Structures are given as C-alpha cells and as structure tokens.
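Take a look at this single chain, the form predicted alone, given in structure tokens.
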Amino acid sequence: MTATHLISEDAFASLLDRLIQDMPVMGPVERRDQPGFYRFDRLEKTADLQVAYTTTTIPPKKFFFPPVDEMFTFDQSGPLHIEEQAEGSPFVLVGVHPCDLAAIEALDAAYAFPPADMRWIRRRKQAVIIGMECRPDDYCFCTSLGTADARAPADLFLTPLDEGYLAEVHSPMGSVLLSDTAARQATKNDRKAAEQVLQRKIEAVTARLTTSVSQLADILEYGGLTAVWRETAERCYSCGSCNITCPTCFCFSIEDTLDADLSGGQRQRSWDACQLLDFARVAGGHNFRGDRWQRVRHRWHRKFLYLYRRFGRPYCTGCGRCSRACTADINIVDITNRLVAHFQQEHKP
C-alpha cells in the first residue's frame, strides 16, 4: 500500500524553499508575455509556483529532451578533439500533472529501446519529480487513455485538500523529501477526500473517445480511412504545432555547424515534426510522405498504432495540447471519433 501523508501548504512551501536553495527547481509559472498561459521554468521563489493551472504550452519533457541540445563540440585546428557536452546537474521538477507523468514514463520506454538514448537516461536519473493533481478543461480526454490517475514516475504526488496536500510516496526519494517536514500520517478521511478530488476531476472530463485504444489500433491497421485523412488534411497547415506541443513526440534532427574560421564546430539535435513537409524527404529528393494527408495519417498511426504495437501503450496521454495549439482548430478527439464512425459506417453488418 502506498504511504500517504498530509502536509500543510506552509510546510510544502518551506520544503520548496529549501529545495530552491539547494538545486534548480522547475515548475509551472505564468507567462509574463501571455497572462493565463503557463510554462515550466526555473522557480526563483516558492511564490512563483502556479498550482491551479490546467496545462502548460510546452510539456516538461523539455528538461530531459531540450528543444535544442548541443551534443558535443569539435576542434580540428590541430589533432581532432571532440568534447561531449554534459547533461546538466540534479534538479527538481514540481507540479507535473498525471498526463505529463504518463508521458515521461512513455518516453522512458521509448528512449530505453535499443539502442538506448543515454542523454535522456542520464537526465532522468538526475531528476526528482513531484506530481500534482490537475484541473481539466474541455480539451482534456485523459479518461479515454487511462492516464487520469497516473502516478509513475513521480517520487511524490500531491493532491490539494482543504487542509493542505495529501502526499503519496512513490519512491525512497519521496520519503526523503517528507522526512524533514511537518507532515503527518494521512487518515482514512484524508485519503477519502483525495479520492473524491480525483472522482470530481474524472467527472469534469467531457471529451471522450468512442472506442478503446486497442480497438482504435485495429481500426487504423485495417485502413480504408483515406476519405477522413484527406478531409482533415484540407484543413491542416502542416505547421507542426501538434508535434512540438505533444508530451510524447520524440523525433529529432541532427545538424553539424561550423565556426566561422572552419576550425571547429558543434553537433546539435533539435525537435523535429512529422507534419512538416521535409520530415520524410530522403537523399535524392524523394519524399515518401509528400502528400499532406499521408502526414496526417502518420501522426495518428504513430500515436495509436505503431508505438502501441511496440510498447503496449498509446503514445498519447489525453492532455489536449495538440488541439489547443492547432492553428486550423483540428481537434484530436473529434477526428479520432470521426475515424471510428467512418469505419463503422463502412463495415455495417
């Protein structure tokens, strides 16, 4: 049984104050340029932490997989010298919602798949993660993906209650975090109150898929959905906003750049997006997903078919970021349900 404690808001603030003094602490803050929008950033003080937020524009995966990541530098002014760039130092990631926790766990599996991505793995080992219960909006559909109550890979998970936070301990590090606080053992009533918070959240999620993930994978694999792909592609701008804001997309491109004197340079990897026209362009200029509808189809296959078959889980967590960010107002739930309806119409008994 998971150990649970009750920690007051003041005690939690004191804990964060100590952590901020010891190491970088990253959490959701309100964007100064766009009030009402949030991003994960370094906390200068505990008061900067925003607890009552629905989502951030960019997911917290950026701390493990930076949008632009300098892998190594090289110097060839003399004998070739290559210096790998370090992956940073220990840090705390606080305020991570269940959908983003599930996304980090999904990327753990993807980046551990041979050959393992050691840059991701080393950064993950440096992080302490404190999860927190969320407040859904009309775009959230976590209940359809089974991520509404995700806890892994959090070390500590907090549910806001009237008296503070119910703190669930999910690792030895979680116990260490609470060891110097004024937390007390949670009572049966405390745990019941937290369960009620979760139930209210689940009831507040109104967007839902009309089929299970396993059935959706079968439908996508069967095919015969080109009409829906083309219809959706007529609206799509191929801007890649859905990819860039997705917490489980992990494609990247690698580029070497030279210094002005050509004596050295650096190798960087950057986030890439399968919806961009050049993503599938290969040597000789051939593009095997040159048509927009093919790229739209690929995104759904990637989220709900290919990786589902490989890892046994969808690579979508129901966060709704892609729908919020879409410049063409394409909603992933609406299109998925449209695919299901089209398949069922075409295969009536």
Given for the second form:
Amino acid sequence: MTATHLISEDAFASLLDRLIQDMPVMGPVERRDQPGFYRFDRLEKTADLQVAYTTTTIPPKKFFFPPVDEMFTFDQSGPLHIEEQAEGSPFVLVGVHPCDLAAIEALDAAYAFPPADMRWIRRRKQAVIIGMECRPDDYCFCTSLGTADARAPADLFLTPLDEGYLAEVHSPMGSVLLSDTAARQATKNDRKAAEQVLQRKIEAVTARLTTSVSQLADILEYGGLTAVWRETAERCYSCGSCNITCPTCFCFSIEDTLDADLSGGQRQRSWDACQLLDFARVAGGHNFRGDRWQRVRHRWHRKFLYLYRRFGRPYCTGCGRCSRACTADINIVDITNRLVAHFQQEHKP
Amino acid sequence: MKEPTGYEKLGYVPEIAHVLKAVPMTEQEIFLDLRLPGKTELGHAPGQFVQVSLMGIGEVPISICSSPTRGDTFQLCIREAGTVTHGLHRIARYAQLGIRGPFGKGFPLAELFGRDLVLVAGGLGIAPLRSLITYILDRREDFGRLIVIYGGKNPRTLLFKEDLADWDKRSDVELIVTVDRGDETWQGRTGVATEPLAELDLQAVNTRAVVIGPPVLYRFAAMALFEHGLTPETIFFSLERNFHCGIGKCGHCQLNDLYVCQDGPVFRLARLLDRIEAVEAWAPEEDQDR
Ligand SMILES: Cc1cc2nc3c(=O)[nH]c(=O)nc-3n(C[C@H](O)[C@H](O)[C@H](O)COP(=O)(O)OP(=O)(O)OC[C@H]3O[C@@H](n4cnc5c(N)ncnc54)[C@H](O)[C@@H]3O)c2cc1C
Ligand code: FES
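Now that you have shown the form predicted alone, what about the form predicted together with its partner chain?
Full complex below, order starting with the chain above.
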C-alpha cells in the first residue's frame, strides 16, 4: 500500500521554500496577461503557487519537450564543429493534475519506444514531480478515460484537505521530499477524507464519452464515419490550437537557423501540428492529407486508434484543453459522441 | 524512469561526413560519394536511408544508392526538389555534410535469397534499387533471375548510365530501360515501364517484385504483376513521405498507424492494402470512407 502522510499547509509551504532555494521549481501561476488563466512557470516564491487552479493553457510537457528545443549549435567558420546542447538541470514540477500526470506517462511510453528519444528521457530523469488533486470544469472528461485518479509518474501526490494535505508517497524520491518535513502518518479518517474529495470530483465531471475507449478504437477502425469528419472539418480552421495545447501530442518539426555571420547557427525542433495544411506535404507538392477532413480524422485516429493499439492506452487524458482552445468551438467530447452515434445509427439491429 | 540503452547513436546530432566526390548526373540530379570520420562503415542494408544535413539550411531523407558490399564509402543521388536539395546541389562539393542513420527497414533480403526478382523503378526510384542491384551482383549465385525494368521521362533524365551499360552487358541481368519519349539518339524502348513488365515470362511462385517510383507507377506495376500471378504478399513497395526525425517520433511520415521512416520505407504490399493512406496501393479517386 502507498505510504500516506498528513502535512499541514505550513509544512508544505516550508518544503516548497526549501526546494525553491535549491533548484528551479515550476508550478501553476496565474497569468498576468489573462487573470483567471494559468500557466506553469518558475515559482519565485511559495506564494506564487496557485493550488486551486483549474487548468493551464499549455500542459507541463513543455518542461521535458520545450516548444522550441535547441538540439545543437554548429560553427562552420573553420572545419564544421557541432556542439550538442545539454538539456538543463534538475528541477521540481509541482501542482500537476492527474490528467497531466497520465499524459507525461503516455509520452514516456512514446518517447522511450525504441529508438528512444534521449532528449525527452534525460530531461524526465531530472525532474521531481509533485502531483495535486484537481477541480474539474465543464470541459473535463477524465472519468471516461480512466485518468481521474492517475498518480504515475508523480513522486508525491497531494490532496488538499481541511487540515492540510494528504501526501501519498509514490517513489523513493517522494519519501526523500517528506523526510525533512513535519508530517504525521495519515489516519484512516484522513484517507477517507481524501477519497471523498476524489468522489466529489468524479461526480463533478459531467462531460462523458458514450462509449469505452476500446469500443471507440473498434468504431474508428471500422470506419464509415466520413460524414462526421467532413461536418467537423467544415467548422475547423486548421489552426492547430488543439495540437499545441494537447498534453499527449508530441509531433515536431526540425529546422535550422543561421546566425547573421552565416557560419554559425543552431538546429532546433519545435512543436508541430498535424492539423496544419502542410504537415504531410512532400517536395513536388503532393500532400498526403491535403483535405481538412483527412487531418481531422487523423487526429482522432492517432489519439484513439493508432497509439491506443501501439501503446495500450489512448493518447487523450480527458483534460479538455483542445476544446477550451478551439477557435471554432469544436468540442472533443461532442464530436466523439457524434461519431459513436453515427456508427450506432448505421448499425441498428 | 528506466533508461533504455543502446540507442544513443540514434540521436539528433549528425556525424560529419566528407564529400569525396560530387558529380552532376543530369540537369536535376547530383551524385555524391561520402565517407564517415575514421573511415567507419555506414553499416547500412540496401533500401535504408540517411538523414542528410546542410548546416543552416536543413535536413532531408535520402536513400543510400550504394551497396554495403562496396567498401567504406557510401553514395547518394540527390534530385534538386526544394530548399535543402538546392543547397546540396550548389555547395555539397565544398561542404561537410551531416549524416544521421542509416534508418528504416530496407528490402527483405532473407526473403529475396534464392528467388527470381523483378525490380521496377521509375525515375529516381533507381537510386535505392541500385543499392539492391549492386548487392545482388556481388552475391549473384545467391539469387535467381534478376530482371530490372527502369523507366525514365526521356534519355537525358536517365541516371547511373555507366551502371546501366555494365548491367546491360551481363548475361545474368535482364535489363529493360524505357523512356516515355525518345530523342534522335535514342535506340532503346519507348513507352511506360509497365509495358515491358506485362511482356515478361515469370514463374510467379518463386518470384518477388520490388516497385519504387513516382506515385502513378505503383498501382499500375502492381496490376501488371498480379496478371503474372504475383500477390500482395510477394510484391514490395518503397514509399516516400515527409520525414523530419527519421526515428519514429516526429509524426510527419505517418501512414495511418505506420511510421514510414521506421516500419518502412520498404513495405510488403499486403501490409498497405487495408490502409487508406497508402494511396500508392489504392486508387486515390476511391472514396476513403474509413
Ligand atoms: C525514404 C526516402 C528516400 C528518399 N530518397 C531520395 C533520394 O535518394 N534522392 C532524392 O533526391 N530524394 C530522395 N527523397 C526525397 C527527398 O527527401 C526530398 O526531395 C527532400 O526532402 C526535399 O527537401 P527540400 O528541402 O529540398 O524541399 P522543400 O520542398 O523546400 O522542403 C520540404 C520540407 O519538407 C521536409 N521534408 C521531409 N521529408 C520530405 C520529403 N520526403 N519530401 C519533401 N520534403 C520533405 C524537408 O525537411 C523540408 O523542410 C527521399 C525521400 C524519402 C522519404
Ligand atoms: S520521420 Fe519522424 S516519425 Fe517518421
């Protein structure tokens, strides 16, 4: 059984104070440009941490896979010299909700799949992760994807209670974190209180898929859904916001930049989006997903069929970010349920 | 998390290769002979590709057109098609190029051993095929008949003319070169590559076929091969997609659930037939209702 402790808010605050002095600590802070919206950023002080945030616009994957990741620099003023760019230093990521924990775990699987992506893996190993129980909004649908109570890969997971936090230790690093912190063994009542918080949360999640993830994969594989893809594509602007805000999207492009002296420069990879028009275009002009509905379909297929079959889990955690960000108000739950309804309609007994 | 081992070499940092030779082949293609530092062999299999980079301009996937049976250099044939390939044409001779790879699954050598082979190339498709043809010629007794059909637009666009002349002289290679349109000097065949393919006399059970070419070639070549009794199990296609990483991560090359860079670029046709994004295997005009 997971070891559980109860730590007071003050004890947690002093733990964070200590961590902030030792190394960068990243956590949810309120966006100054958009009050009421949050982002993961470096905490300058413990008070910056917004424990009760709803969600962030951009998921925490950015710390392991930066939007623009400088991979190496080169210098051609003499014989070509290439220097790999190191991937940062140890840090703490605090306040990660269960859906985002599940997403990091999903990306661990994808990036470690041979041949492994060492840039992701090295950065992941530098991070200590402290998870935090969440408060859902209308877009959340984690209960349909089994991620409502996800814990891995958190080292420590906190559930806010009246008296402080119930702290679940999920790794040796988790107990190291608590070793210098005033904590007491959690009682049965503490654990029950945390369970009630989880239950209340689950009840608060009202958006729901009308089918299981395994049935959804079967339905997508069976096909015959073009009408829904086309309908959705008519509203879609192919802006890629859904990809960019998705915690489990991991596509990128690789490009070079050249310094003004034309001899130095860098190669970087940056987040890319399969919804953009030229994602699958090749030289000569052929575009393997030139129609918008094909790109819309690709996104659903990748999340709920291809990667589901490859890694045994959907590449969606129900965080709802794509629906919140969509410039055309396309809601992933609505469209998925429409696909299911369309299939059922076509296959009435 | 657990650290996977043995894949360090497959990162994003290229090795620096030296250009030993850069020779224009046609108006559009240039031939490069390259060597890795310390004369390290590339260690590729026929049909694999490398990611070639010109620093500051970018990186592109290019098939290795030489056979691993031939020494410590490796060769590429590059068509000018856009930004990076344009740069390679202009300055490859003076530059040190970045090389990552070899990547991908090449031709199914184990399955080709002992069989009659029909290799069909259109245009630039001859580049990856040359790697296989050279490999076969270096171990000729391990294979059955070797039939090579190569179609080009016109005589000026034909690649590897010296190799073609060599192969043509050999009695153990059945080489058929055809061009869409001849010129005053052309004494060979004209017409599309699928015509000589239809005329072949084949023992289908013991034959394997490979097709590489522009998108239109695949389907018509497959149809002609079916007429001979070959099946989706005995025909192989090598495909092209947009590549960025070459190692199954960036998502650009995806063909339904397959990563062309890792699961391919060489695929058994049977593996493509039920995948709607394999437009080479399907009629693109058919509604992809899936
Ligand atoms: C497995 C494989 C083997 C290939 N073998 C050869 C070969 O032997 N000789 C040869 O001349 N060409 C080959 N190509 C095609 C070659 O990769 C493209 O012509 C080249 O990428 C075009 O890049 P560009 O910058 O010159 O063109 P642009 O159109 O200016 O740029 C296209 C952009 O898309 C990216 N891109 C990635 N993959 C491709 C692609 N397949 N086609 C077009 N753009 C791509 C490029 O990085 C670039 O950023 C091969 C392609 C693949 C997939
Ligand atoms: S080229 Fe990046 S996944 Fe294949």
